[in-house]
Amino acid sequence: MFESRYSEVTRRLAVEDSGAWDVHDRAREMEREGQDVILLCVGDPDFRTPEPIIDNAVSYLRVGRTHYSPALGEMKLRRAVADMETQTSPHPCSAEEVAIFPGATNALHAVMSCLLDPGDEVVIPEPMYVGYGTIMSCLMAKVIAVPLLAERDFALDLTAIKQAVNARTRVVFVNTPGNPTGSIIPRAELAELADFCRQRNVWLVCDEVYSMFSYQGRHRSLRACAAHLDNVVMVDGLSKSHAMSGWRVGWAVAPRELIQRLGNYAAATLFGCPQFIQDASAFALENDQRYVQEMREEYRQRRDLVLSELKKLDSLHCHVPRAGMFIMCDVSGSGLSGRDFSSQLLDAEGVSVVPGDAFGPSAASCVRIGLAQPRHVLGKACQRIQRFCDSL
């Protein structure tokens, strides 16, 4: 009889993801079973894709536009890339310095895959995305976790980040702005981290999917603050920013040598994107002014409904965020925990939010809420909130 067997990858990957999404799981099946469930978990924009950026995809689907794709990616959505980074830095970028990937995420683990080896240290803040560490488990890197504290909003704690740089760390990696946390790392601070790292010879690796989501002022990257770029790396995509979670669009912009490895990674495991998702991709960027700041708008305005709304109950506590699309909600006050109060909310009232340790210890007393629902959905789900913690 044949017997079973499987890579050591493949149980890397089904490293325990710490229950982040049991209580969605758990409320998605209680909306098959026809209950009422609000669900504020997972970030995926409730907006459609803009209508231009769709009828742009299906008019390059019609001439044909549906062959392979170079591995770094089609040099119109590279150039593209490229003419937005040089617009909001002062270092110009050229196309050659940018990598399509099917996924900011795919980005990520593609960078991670050209720069570390087996037992290399990993520097992160925490509370940091789930994702990050399944990319770290299936890579053999360490992860060193710097805790971030909630009495600071979160903020970055920069000497924290220099004391556990050592001679094992390879990257220094940072996520502005946060999720979950919505915080901002401020120009100086990235620039000082930058230059830190460089002269340490560690790679900083900077996540900025929430960029075009800034409430309080325009977003500043890595790579505009940083002053050198050869230790710099920068990842961005078009989920969020766009509606556009399901098109898979991402990129990484780093020095032109690990562009080239990249490349080569992307050549051997998927050799490239759909070419028709990459021609309706630079249309978006460059066409993309009035709907991105639309989104910006009522994303912002569904952050104040619900901290106005929360601000009511003396028993939770929320984290005002900077940019993104999730609150950070302080509810140690009610007497439980983050997860305790996640699950025991969902079955009381049938809204579900992610328990604050799935992000790490840091925020163990806290929930995330996300704002992917319209404000009169976001209004309702306030008030069962309330109704709960009325209920405690």
Ligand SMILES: Cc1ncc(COP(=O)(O)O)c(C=O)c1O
The other form holds:
Amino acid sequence: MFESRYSEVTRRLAVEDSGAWDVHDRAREMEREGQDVILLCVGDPDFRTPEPIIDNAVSYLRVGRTHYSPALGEMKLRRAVADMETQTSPHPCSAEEVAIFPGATNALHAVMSCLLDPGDEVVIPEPMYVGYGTIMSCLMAKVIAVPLLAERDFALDLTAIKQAVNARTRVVFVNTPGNPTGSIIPRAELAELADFCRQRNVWLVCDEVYSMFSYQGRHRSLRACAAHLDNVVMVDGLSKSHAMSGWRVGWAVAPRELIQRLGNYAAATLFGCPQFIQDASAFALENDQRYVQEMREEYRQRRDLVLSELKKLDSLHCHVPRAGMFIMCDVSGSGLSGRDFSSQLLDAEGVSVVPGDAFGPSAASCVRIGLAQPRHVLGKACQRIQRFCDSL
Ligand SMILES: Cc1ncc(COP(=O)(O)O)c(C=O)c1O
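Any chance you could show the form predicted in complex with the ligand after that form predicted alone?
Shown next: the complete complex, the earlier chain at its head.
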């Protein structure tokens, strides 16, 4: 009789559950049963991938771009990313500083795999994107979560981050524009943090997947802000900006030596990403001005709609997001925690939002409202939220 035995990693991942998707999973179940449910949990854009990108991918499929590709990615796409970085930063970027991965999640996993040994500490501001915990858990890295203050709209606390860095710290990991908070780290703070990390011999990694959706203030990439690039890594992708979450395209921009190591890692784990998808992704980056702008404008209008509707309720306080696809709403005035609010809101009105504590204890009084729904659906959701608050 075979006795199945599994690795420690599988055990760690099985217990690693912040309960982030409990409400969402229940909402999906209710939807399957035919109930009228509005899902505001996910960060998957509701827009279709722009038609020209789809046509481009199909044309590359037809000419046979269906074979293996280099581990670090197709030169054409690496160059397109490098050109974009060169345009937005005082530092020129070459294709040799870019590695392509199937999504930012995979890029982050690969980067952290090349930087961290078990037991190394990673300093991350909290609330943080739920995907970070599982990456660190896979690698047995220790997350040192630095709380951000709701009173300061979850702005980066440079002093607290610096205090959290010690001899065991290998990486400081930030996210701007931020999920779930929608905050943007100002240029001067990113520059200071990069410089501090460099002096302390620590890597600074920045997740910038919402880079193209800023509404107030301009997003500046870590590479654009840092004076030196030898300790900085930037990760981005097309999931959000181009409504291409299912295509799985992301990248890391990093010093050449790290890129070489990422190449070895990618060769061992991925053996390349699909050619036709990379072709169409290069096309997407080179021809995206109009539709990225249109999507950004639509998200802005959705954000403004939800903010103005929920402002009418005394028991709720929304943090105004400067960027991204989410609104953090403090529900403590309702007398409920974020978790109870989200659970009861689903039961009472069929609206699913994410409890804030899924992103860390600093957001326990909040719920995260996603903007990946058309305006008329968001309007209906706000009415239901109002009715729920009135009933409390
Ligand atoms: C902050 C952040 N990083 C990374 C990701 C995942 O991006 P990708 O689809 O490119 O793996 C998400 C998705 O929600 C996110 O919010």
